[in-house]
Amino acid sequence: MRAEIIAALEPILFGDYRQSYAIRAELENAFAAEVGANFAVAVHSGTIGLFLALRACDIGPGDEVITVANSDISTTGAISQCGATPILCDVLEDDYTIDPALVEALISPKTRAILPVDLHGHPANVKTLRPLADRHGLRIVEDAALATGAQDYGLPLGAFADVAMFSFAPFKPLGSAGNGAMVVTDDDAIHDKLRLLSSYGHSDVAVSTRHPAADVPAGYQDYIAEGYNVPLDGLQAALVLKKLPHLGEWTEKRQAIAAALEAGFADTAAHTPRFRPESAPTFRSYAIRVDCQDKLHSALRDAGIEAVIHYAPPIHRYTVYAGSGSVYAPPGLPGADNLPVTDMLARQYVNLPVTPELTADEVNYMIETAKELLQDM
């Protein structure tokens, strides 16, 4: 795609700077169509995307948001930076996503939202959470950063949430050359707030219209909120726009590689993820679980296989949260000191690559090498 990408970047690098605005708008429209959403707002990063999504849902000081600890710190950080408190829920051993059966016990009078994470590209069961959220008057903000291209119940992710965020960071299923994200929603009011907050809080209505009695010179601007200057830059927008038509093909290749890995590890000591029949993951990586995490990870790297360990330790074990009380749950309920599945998974994860560029020989080498190593461990 080199020539196609360079041709897309040239007008932004060497032409009218307003090209960036047009390209960003084109990407927003195309991405909204791709995921079946009414609105899409392209922003600078997944972290700011989650933060703006929460702000657009009126999450603020004193509120609580139920989420998980087996994620990136952006998940809890976005909540805390709104002034709210993350309430941690344990996850399912099968697909590593939030356990819907544990959520209702964590709801308090302060709860305002649920923030499920589609970890490793595995769809959380947001459809099951929807009636629970509606019954308690809660918003659902879906962290789909790792899951662009995945589906659940036959629909793109975000269909059962109030707002969802997809990341374009490098190595994501649809990555840019830098940071980037898309926040999508079907809600008019949430969209208006997202648009406002992502562009300085600037009003599109002229100052003279808002204050007709004032003697305001032409060209003055008005701001109706304290927003942020965080739109996706034109270079990243142009790159992602060129890659978007290939998302379906790349997703199918990721899924095929994951299927080969699942079959390859069938008779080994490795535990592979298990999914609901209606779930169609996209696989940011393929996360197996083993009791020899450190040894297998190091040996795979030595063999030239890009194995990594993602989301270990879990968030509640990070130094920044030690003793702070900033992530917690009521005594006796799943929380920072009672997340047994989350802690177990963190000790076992080994993530294997599933990038579409992998050849059949490379996938087979990965499987055979891992199988030999597991026999010796």
Ligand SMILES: Cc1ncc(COP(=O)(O)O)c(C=O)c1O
Second form
Amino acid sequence: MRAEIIAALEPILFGDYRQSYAIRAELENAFAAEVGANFAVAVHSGTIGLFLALRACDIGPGDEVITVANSDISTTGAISQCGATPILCDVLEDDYTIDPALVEALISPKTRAILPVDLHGHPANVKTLRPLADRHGLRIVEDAALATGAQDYGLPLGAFADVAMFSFAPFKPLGSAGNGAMVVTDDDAIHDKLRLLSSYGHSDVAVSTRHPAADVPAGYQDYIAEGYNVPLDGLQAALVLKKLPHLGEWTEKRQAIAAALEAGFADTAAHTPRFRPESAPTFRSYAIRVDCQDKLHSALRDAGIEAVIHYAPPIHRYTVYAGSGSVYAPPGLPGADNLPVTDMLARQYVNLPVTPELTADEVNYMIETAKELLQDM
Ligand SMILES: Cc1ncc(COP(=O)(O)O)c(C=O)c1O
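Let's see the other form, the form predicted in complex with this ligand, since the form predicted on its own is already up.
In what comes next, the whole complex appears, and the chain from above leads the way.
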């Protein structure tokens, strides 16, 4: 795609700077259509996208948000940075996503939202969480950073959430060359706040009404909120826009590689992820689980395979949260000291590379090498 991509970047580099705005808007429209959402707002990163999604749902100081520790620091960071408290829920051993059966017990009078994470590209069961959230008046903010292209119950991810975020960081399923993300919603008010907060809080970008007490003459600029300057950069937007039409085909390749890996590991000591029948995951990488995590990881790398250990240790073990009480769960319930599945997964993950560019020979080499190594461990 080299020539095509360079041609798309040229007008942004050398033309009128407003080209960037047009390209970003084009990407937003195309992405919204791709995931079947009414609105999409392109922002500078998944981290800021999650934060803005929560802010747009009016999450703030004193609120609690139920999420998982089996994720990236961005997940809990976005909640804390709103002034809210992340309440940690354990995950399922099968597909590594939030265990819906444990969520209700974590709901308190302060709970305002649930933030499920589609880790590794595996859809969390957001459809099951929806009636629970509705019963308790909670928002669902879906962290689909790693899952662009995945579907659940026949629908693109985000369909059962109030707002969802998809990251365009380089190693995500739809990557840019730098940072970026898309935040999608069907809700007018959430969309309005996302626009406002991602663009300085400027009155031009949202339909929010001006306050009658504001002293701004007609024709002068006005600010409705203290916002951030974090729209997606035009160069990244142009690149992602060129890649977007290939997403379906690339997702199928990722799924085919994952199927080959699953079959390859069938008779080994490695556990492979298991999915609900409705779940159509994508695979940012293929997370197998083994007891000899470090040994297998380094032996694979020695053999030229770009294995990594993602999401270990889990978030609640990080220095930033150590003893701080800032990630929390009620005593006796799943939480920072009571996340047995999360802790077990983190001790076992070895992530194998899955990219559409991998050849069948490379996938076979990965399977045969890993199988041989596992026999000796
Ligand atoms: C699960 C998850 N959520 C959020 C993020 C943040 O996305 P970004 O890197 O675009 O800020 C990441 C990044 O790796 C992630 O893995």
